[in-house]
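Presented as structure tokens, the chain that follows is alone, the form predicted on its own.
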Amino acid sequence: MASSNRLSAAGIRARKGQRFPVITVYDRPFARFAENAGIDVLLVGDSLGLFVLGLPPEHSPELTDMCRHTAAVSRATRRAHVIADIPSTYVTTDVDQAVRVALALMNSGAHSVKVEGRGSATAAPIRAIAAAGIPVVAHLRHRSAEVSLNAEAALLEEAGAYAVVLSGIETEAASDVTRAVSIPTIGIGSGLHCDGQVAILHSVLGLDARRYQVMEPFIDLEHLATSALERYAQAVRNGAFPALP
């Protein structure tokens, strides 16, 4: 649960109007990191599933998967508000199921939940979640262009989030969002008029580079870590390591 000196959704909700980065985070050293770096919204991300168990991109990961993670993230943190992700494949016509979920994460450490989904079909679920008094996050990708994303936003604020993902939005389309919405909203691939900015942190990084490139990381850590393990090794096999008294 969210202590007094964890930045609240409260307060991400009156950064509207604001510049402010998140990151994905999976695991307790890169969540210290990202909070000693002044990133204070992380995201336990369902792209778990994919860039920390090897999951294939279709698949999901398991709630235990996003519990045990969200738990370390948030073990690891003290200021840094932890959205959790309920995946897609939780999000379903059982509102109930979605409620469960939620509170399994929250039970977990998350401070807040982010709905997976396409848009208004996720209104009713983010509904009964707030109503159960979880903060929630939207999330809305761009479909086709006889939606009307301004419509579908301003559904999902109505229906109690706090903020919104604007996921694969043309740039333009996403700041007619961002200024038709009062939450904030938080772009991946959507431009730069969004309030916030959220990143995978295996693209800033530079890990698994070569196979998901989708921006232009910030530091090649694969090469980094690579080569730092080839000179461990070639340590032992010298007799180098480790070094005798």
Ligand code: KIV
Given for the second form:
Amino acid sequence: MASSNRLSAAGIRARKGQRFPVITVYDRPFARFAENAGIDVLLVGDSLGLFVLGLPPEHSPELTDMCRHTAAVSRATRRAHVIADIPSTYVTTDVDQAVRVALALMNSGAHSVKVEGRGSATAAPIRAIAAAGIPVVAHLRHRSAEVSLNAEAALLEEAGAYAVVLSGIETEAASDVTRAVSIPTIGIGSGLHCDGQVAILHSVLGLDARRYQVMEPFIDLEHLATSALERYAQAVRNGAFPALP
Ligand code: KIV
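Here we have the form predicted on its own; I need the corresponding form predicted in complex with the named molecule.
To see the whole picture, the full complex is given below, headed by that same chain.
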């Protein structure tokens, strides 16, 4: 649970109308780097499966994986708010299961949870999780044929979400949703007009150049790390490492 120095869900909720960065992290070193860089909202996304565990894109990580990585991120940070994803495989019609999974993530060190899944279909689990006293973020990915995006976002806010991630939503539509709800929107691939922006760590740092690189990275860390490892290997082979005392 959140200690007093931690940014709370209410603190994030109060950022409506401000621009704020959010980044995915999955382990201790990068959680520390992000917090030291002043990013105080960290998401242990279920992208863990793809980027860290090497699972195929259609496979969600297991709850035990999410709990283990959430715990690592939480232990590594002091002020940042850690949001943990409930993978979509655990978001079914069984809302009690969603609450149990949310509790497991909170007990592992999360300060709130995000419900993956399909828009308004997640209203029931969000309502149940919020009613259990667990701060919860919604995630909207698509425009449903029957329900407008604004109506879906309003439903998720009414169900108890304190923020909503908008992913892959056209800029104008995301801007409309941002004006329509009183909770912060956090965009990914949804244009400039969301309140916050979330990005995948591997995309920002150029950590997985071959896969799913959807943006221009801020650094080519894959190249820098590979070259440092080559120099290390070379130093071992030619006797330069370890150095003589
Ligand atoms: O799993 C994840 O990393 C996410 C982001 C795409 C927002 O949900």
